[in-house]
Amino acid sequence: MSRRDYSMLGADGVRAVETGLAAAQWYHSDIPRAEMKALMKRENGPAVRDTITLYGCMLAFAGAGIALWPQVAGSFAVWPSLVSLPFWLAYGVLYGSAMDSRWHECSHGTAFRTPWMNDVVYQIASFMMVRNPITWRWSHARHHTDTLIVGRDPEIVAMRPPKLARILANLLGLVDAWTGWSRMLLNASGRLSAEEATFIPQSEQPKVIRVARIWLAIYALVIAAAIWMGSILPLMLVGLPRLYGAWHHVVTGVMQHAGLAENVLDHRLNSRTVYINPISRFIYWNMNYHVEHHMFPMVPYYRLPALHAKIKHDLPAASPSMLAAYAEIIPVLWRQLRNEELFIKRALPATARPYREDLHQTALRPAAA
């Protein structure tokens, strides 16, 4: 077989618009209507004390940083204390890690019921990540349109064969942030790249230009007190997190969809439910119930509890932890290798409504890892 063509602009995404795969319409479990609506209601209360607590903790965390940052002549040193790098750390994963389901939840504008909310916390959350908010709203929704669809969704994290190097390397963020500052820079010059303009509409095409030129003056203002300061702590505030903060969101980004089947119209063959502890559950906003996300994503993330204890009956179970997760992951990623075509079917419960072969019978017919 041949390889894969991940591309926007290749053969994969050209043959899923011809054999129907790209748009097409998803399976679901059956929720009432009823309660569905009251699954799909947004409440400012849990977004407004989530996200006070979460720039709290920032400024707290900073303001530890600053206070024990060493002091030479009366002036901030070049790098910071050992003894103020917890602090560091500890922001660096809000900043580099919290942001992205900040980020994500604000995109779907479910996290809020008031929409400037919404509008501002994305927009914030897009900077820190280095995610040029119109380009990730529209690169998100196709995503969700065309859930790992090989050639059309752009998101794809653990392609086959797995670039293993690449997600090692994105837990310091040494591939994502710099492909976003490239296109931060690309962008505030006045172009796209081709990939791009394949799925954000003209009409928005400039508002990621602007974007762009707003976020390199304010790199171009940090970088410049840096430098008339002899220190790096503007950069520990700005920038620097997106690095040495990522690796929270690269864990628990990657038990997504890693190792599960690509080219099929079914979340419960491509996403999976993770059970994950309170803190990380914080961080990630309740992502981890990532099938339930995927089925129904106009629920907000603070009722995605509720909507899988209506519908678990219908889905695989879900991965106890995750190093659970990772225990199912890890060996099937370092199978494709070898063996691209091979994957993780997941087994349904007895309760829940079999997985339509003839809908993905061509994604399926390998023996499942």
Second form
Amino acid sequence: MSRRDYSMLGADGVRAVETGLAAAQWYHSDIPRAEMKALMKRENGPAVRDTITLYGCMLAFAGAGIALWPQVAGSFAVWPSLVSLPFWLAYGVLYGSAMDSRWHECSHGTAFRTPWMNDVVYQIASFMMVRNPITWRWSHARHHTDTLIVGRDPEIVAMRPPKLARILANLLGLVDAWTGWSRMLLNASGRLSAEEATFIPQSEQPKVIRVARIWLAIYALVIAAAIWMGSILPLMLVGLPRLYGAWHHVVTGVMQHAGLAENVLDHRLNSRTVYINPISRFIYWNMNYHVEHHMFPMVPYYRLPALHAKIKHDLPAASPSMLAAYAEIIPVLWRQLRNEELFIKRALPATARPYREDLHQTALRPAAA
Amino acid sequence: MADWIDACAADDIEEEDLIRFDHGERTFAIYRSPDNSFFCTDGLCTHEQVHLEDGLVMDYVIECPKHNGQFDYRTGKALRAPVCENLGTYPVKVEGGRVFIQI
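Now the other one: the form predicted in complex with its partner chain, given that the block above is the form predicted on its own.
The complete assembly is shown below, putting the previous chain first.
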């Protein structure tokens, strides 16, 4: 039985406010203002290029999947052909995983310099990820205010003890996507959950309901088309890819904070930077530089490698690969099933400013075996 | 009648940038726009009271460094969630190369 209460309405959240962990000042590496301004600078070029590439690939993969769909008496068959599956799997990863990073970057408004471009991609990505764009903007703001503060951060993935079955199920979207659709139905009925009401201002709540109703109408049309055609083809294009393409965003997302310290005020202790392959970096839009992103959320994704180069002397060493990251994460999560006090303490290089002992006494204690 | 306070030299602020100015218990942000005009707002974001001094000025917009909320610093108008509440603004004049704010 966990002693931690991760709900937004529980005792840990109250305690975080009382002890000053909520909405606190966080550690930042030193960067001269002129250099920071250059890093924060926005432009449209990289995100326009990446967005055209992304949607172009989606069209191509979906087109190939449709072209290879078996026909029965001049109509589309119920199920796709085996030969088309690689195309659907590729389309699914771009829909159910790349849209996670687009949702994320555009929620910060940092991908494009032009605001409406951020907004358009944000709305599309939110729909595909089944994350209400209003709700999740506020949820993610809280994640940045109170990163891994128990009872305050609504986006903690690997809790203590970790819910491993839930993480595994989410490789196929079996919990988070279904939660998203359940929330959509709740919101479309004109209501918000009690937790949503804790972080969404009242003035924004009608927008949550409006978006949910629009989405519901879109899904109703897609399901009607599938029934009319007698084929799951429309659902392979809209909705189902959130399930069969979710795995990549879970694999990359879990690496962000899993196994690291909770209730600290230094992102070097609770976030992880990992060097990953270029295809995954395109899908993930450089969020593998996660310590850097949390420390300076104003820096657009295309400048995170430069930011990393500038401050890596002040950060724990990056994990050299996804494999190395999971070699660190899995044993700790496994041991946390029996001992939820365990976590990974990130060692700093000699060039780094030390952790503040007064703030992080518990987190800096050597982890038990 | 509010007082005019000598806040800084005009050259202390780069074009399309801001600096922090503290006066007594209060804190402000003073901006220099791309067309070389000066503006002053409250220093703290209305969302979670983070100081705007480390934020990004783009044209006539200041973006909060914590959650990327945006304001038009000429009017204080909240432009982008998570900010919903407008920012207080104050009159500014420049005389003899100094920036004065009326607070």
